[in-house]
Amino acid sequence: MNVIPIVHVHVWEGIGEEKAKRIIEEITKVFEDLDIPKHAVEVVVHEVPKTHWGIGGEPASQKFKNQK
């Protein structure tokens, strides 16, 4: 059986190049450790702007601008 994943991860913009890589390595070896050659997983990192995150009807800009 041949399987290809291809993961996307959606977080809030800003989480910087190092760390979308180390999402990007750790998601990896979830999928190595499945024996699943590293070669065939694919994973996306989508950073989206909390002005375009909904939670509980508001945008995140708005539900957590108190907070960093």
Given for the second form:
There are 6 protein chains.
Amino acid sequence: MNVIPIVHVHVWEGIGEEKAKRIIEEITKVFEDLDIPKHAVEVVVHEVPKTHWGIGGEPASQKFKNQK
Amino acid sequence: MNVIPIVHVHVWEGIGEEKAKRIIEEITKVFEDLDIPKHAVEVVVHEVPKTHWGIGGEPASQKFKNQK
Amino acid sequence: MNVIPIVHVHVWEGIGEEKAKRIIEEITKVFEDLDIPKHAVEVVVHEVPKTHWGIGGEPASQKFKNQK
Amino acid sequence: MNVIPIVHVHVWEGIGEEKAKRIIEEITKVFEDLDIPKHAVEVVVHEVPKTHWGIGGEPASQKFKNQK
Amino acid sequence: MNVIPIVHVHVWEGIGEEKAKRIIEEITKVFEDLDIPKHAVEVVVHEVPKTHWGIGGEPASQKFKNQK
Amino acid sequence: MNVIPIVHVHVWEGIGEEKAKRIIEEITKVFEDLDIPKHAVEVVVHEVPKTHWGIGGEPASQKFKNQK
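Show the other one: the form predicted in complex with a further copy of the same chain, since we just had the form predicted alone.
Then the entire complex follows, led off by the chain already shown.
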């Protein structure tokens, strides 16, 4: 596949550097497996506070308040 | 309407949790009124500092510096 | 609330002009109700083919193939 | 990892349904491997014409015109 | 400035290849002037139909219907 | 060119207000040179930590760790 992909990942705040790194590594591999050269892949991980992420009409901070 | 909407809202930094919550609730209702089930709607609110938001070639922090 | 919002709505292809218009009108009203002047609100509706929208690891075109 | 990810993938126009499907499947697996339930993952693939994708100051359509 | 920028430009449908090319060239130069190597800059131009772009609560197709 | 552009610029964290301002000014000029009225242009600069920005399968924080 001849393409230069840009990937924006949006997740809840608090994933930390290790998880961010793993997401970057693994998503890049998805494209390498499609014969895209590794150096061409950019993956940008955006963290968003759970108070600002709505699902089903409620902030995730409220909906999932008993989870961490 | 058969669709799963994802909504990204970009606003200036400082809106706070209560406003974020209200934006989430009200935008979700917009889609419910279009017969989309509430649980299918995701609304993500991104805050951006006014120094990083340009309008008319100037940062909002400068253009609207007498407002709060 | 003093802010200029930009809203990007992503939906499945095929909503048509009337629905796009209604989404624009109603989301703009959400911000007007928060005392943001109407002229400051931009709402951009992006349609994405169901073949290109994944949910639960499957394209929506496959997962929801019996719906229209 | 407790999170609901939204992934926007931007690629050059012409990847087709099969590649889009594979990208959806494989990126979803990346998150499953991080213990995120499959049903919570949304992956949206956006195709952009090579004439509208700039790299190094040139449209990809021009820079890579001898490739397909 | 040490940074790899990704720029997403959203415009109304119909700008055509020449304008897209010029936007790519000129925005890349903005970053070159900030000492960012040209090859590191990606600029992606997204066209959106005027019927799907809301400003002041109305689709641009309606608000600006006497302009082309 | 008759269009209202919205530009999202993604850069690594740490550019500061002065650089953000310059990016806003210069990108706005790109559109003014295309006969778009200045007041119609919005440029939003998003900073992303280098730990969350992947290039070639590695976080930029790691790949470029000897640069600042």
